[in-house]
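Take a look at this single chain, the form predicted on its own, given in structure tokens.
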Amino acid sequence: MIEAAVADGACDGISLGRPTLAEPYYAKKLEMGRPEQIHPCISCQNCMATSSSKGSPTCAVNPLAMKEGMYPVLRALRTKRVAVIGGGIGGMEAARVAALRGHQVDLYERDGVLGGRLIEAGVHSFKKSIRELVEWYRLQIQQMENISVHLNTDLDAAAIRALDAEAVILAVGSEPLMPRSIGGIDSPKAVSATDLLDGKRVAGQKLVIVGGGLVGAEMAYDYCLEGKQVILVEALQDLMANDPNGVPYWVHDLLIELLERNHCDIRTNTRLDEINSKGAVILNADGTRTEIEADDVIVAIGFCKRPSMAQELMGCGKEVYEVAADNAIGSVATQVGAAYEICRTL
């Protein structure tokens, strides 16, 4: 589109704003004929939000943005053998930066592909930039001779202790919350949001989505676009009001408008009471119980951190680090930032 606009005389040139925070050499890499090397901007609005809160924009995918001169990746004075446990966004960034510093890196991932929760985050039709970020990381790691990738490898603390590594970086990620306290959580109707996003199950036509955070709201929007009947249930007064990583107000407002335009039935101040053979029973603020017929009841109420192995590795003779955000779950920005901070001084 940009090339056509210039060629047709619609404009003399194009200026890129947010994409050049993610990739300052955007134009140079195009000039070189290497567009696949461009660090993708994921349009997450982190830069816009931090422009107000911090006085200067920061980038979720590029920790060096706006501070390249004071925060660069430098070659390590002494290279080490580094084991990175977990191939999600935090683990991939840790492996990349450690390798850039000259360390010999072994990256271990329990699944058969790198990407972690970022793969699920990129499933929606409107999340192309997330898919591009996953592919960018995979390409960077593939091109680095000092990174060895070990897929389908699930390591416990004992196995990590036995590794020939001087430093260990734990980036083990999270699991979806499926509380046993919910009546009928073992019902065939009950399904976690991640199982649908991973393709382990196909959603039916009539859906109840429990949890109006960003994950639940985006799922609801995408299913509405597919023509499904969606009821979105949220216990708080507003959608995305308690997202652990914060949702910029313009994203919040736009997504709610899109849900309403696409006829999503939004039920705030409403809780899931139980899941049964017909669907879901919900409980609103005044105590009224309503049974809703549904093919699937999708649980999207958040994530919990996988158990840490850091304590079990204490005293093992290796340096041990852990990629974890303050809320123990994190976002692209917090995971990338934490991994970069660990590895820039490793």
Ligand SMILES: Cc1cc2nc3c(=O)[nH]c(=O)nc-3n(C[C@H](O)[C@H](O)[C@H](O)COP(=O)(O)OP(=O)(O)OC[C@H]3O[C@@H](n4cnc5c(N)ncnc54)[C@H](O)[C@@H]3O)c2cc1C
Second form
Amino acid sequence: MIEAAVADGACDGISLGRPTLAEPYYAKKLEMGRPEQIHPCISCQNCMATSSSKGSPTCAVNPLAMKEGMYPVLRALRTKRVAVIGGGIGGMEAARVAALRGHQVDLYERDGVLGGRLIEAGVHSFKKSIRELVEWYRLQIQQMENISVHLNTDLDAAAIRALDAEAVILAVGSEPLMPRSIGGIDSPKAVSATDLLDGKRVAGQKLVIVGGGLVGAEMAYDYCLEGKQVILVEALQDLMANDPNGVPYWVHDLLIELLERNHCDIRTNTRLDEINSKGAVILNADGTRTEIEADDVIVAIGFCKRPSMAQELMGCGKEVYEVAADNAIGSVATQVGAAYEICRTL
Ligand SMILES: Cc1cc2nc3c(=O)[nH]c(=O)nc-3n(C[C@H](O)[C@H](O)[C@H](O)COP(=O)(O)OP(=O)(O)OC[C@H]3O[C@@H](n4cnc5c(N)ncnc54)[C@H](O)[C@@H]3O)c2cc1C
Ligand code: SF4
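So the form predicted on its own is up there; where is the form predicted together with this ligand?
To see the whole picture, the full complex is given below, headed by that same chain.
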């Protein structure tokens, strides 16, 4: 787009803003004909939010931004054999930074591909930049000779103890919540948001989405764009009010406007009572119950951390670190930041 605009004479030059926070060598990489090496900006607005809250922007994908002089990745004085457990963005960033510092890295992932929850995060039509970020990480890891990737490899604490590694970085992420306490959670109509995003099932035409956090709201919007009938049920009085990572007000307002414009039926102050063979029974704010016929009742009520193996690894003779978010799922910013911080001094 940039090249076409200059070539067409629409303008003489382009000035880049946020993309250069994510990738300071953006122009240089274009000039070299290596656009695939550009570290993608995911338009997450983290820099905008931190500009106002901290007085200086920080970048979700590039922890070095604005701190280039005092926060560099330097070669380690003594290189080590490092095992990274989990190939989500936390594990991929840990492997990348450890390898840049000269360590010999083995990256273990239980699935057949690298990416973890970020693959689901990039499924929606409007989240192309997240898909680009996953591809960028896969390319960086593939290019580094001192990273060996072991896919389809699920390691428990005993297997980790037996590894020939001096340092272990746990980056095992989270699982979707599907509480047994919800009546009918085993019914054929019930499905988790992540199973749909993973393509394990295809959504029908009439949908009830339970949970109006960012995951549920984005899913509702994409299904509305596809012309599906969507009812979005949220127990609180507003959507995205209790998102663990906090949703900037401009993202919140825009998404609600887009949902309304695309005829999403938003029901706040409303709870799921049960899932049955017809669809969902919801408990309205006035205490009445309504049965809604639906092809699928999609559960998008949050995530829980996968159990930590750190305790079981105590006394194993290896350094053990954990890429952990304050909340269950974290975000690109928290996971990249935590992994970078561990590996910067490893
Ligand atoms: C639908 C959706 C949309 C999202 N949208 C955004 C967004 O727009 N912006 C944003 O910043 N964040 C977003 N997020 C959150 C973001 O995706 C997560 O914060 C991030 O992907 C978590 O990365 P992680 O590496 O910590 O964990 P995970 O991605 O969960 O990775 C952990 C990996 O470890 C592997 N693993 C687990 N146990 C083992 C084991 N014993 N041995 C080997 N491998 C193991 C798992 O298979 C997994 O691949 C979204 C999340 C979802 C689900
Ligand atoms: S914080 Fe997000 S929007 Fe800002 S430059 Fe980094 S990736 Fe882009």
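Everything quoted here is computed from the prediction, not taken from an experiment. C-alpha atoms forming the largest set that superposes within 1.5 Å between two forms make up the rigid core. Positions refer to the first chain, counted from 1.
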{"item": "Shift in Å of the Gly9 Cα between these two forms [rigid core superposition]", "value": "2.7"}
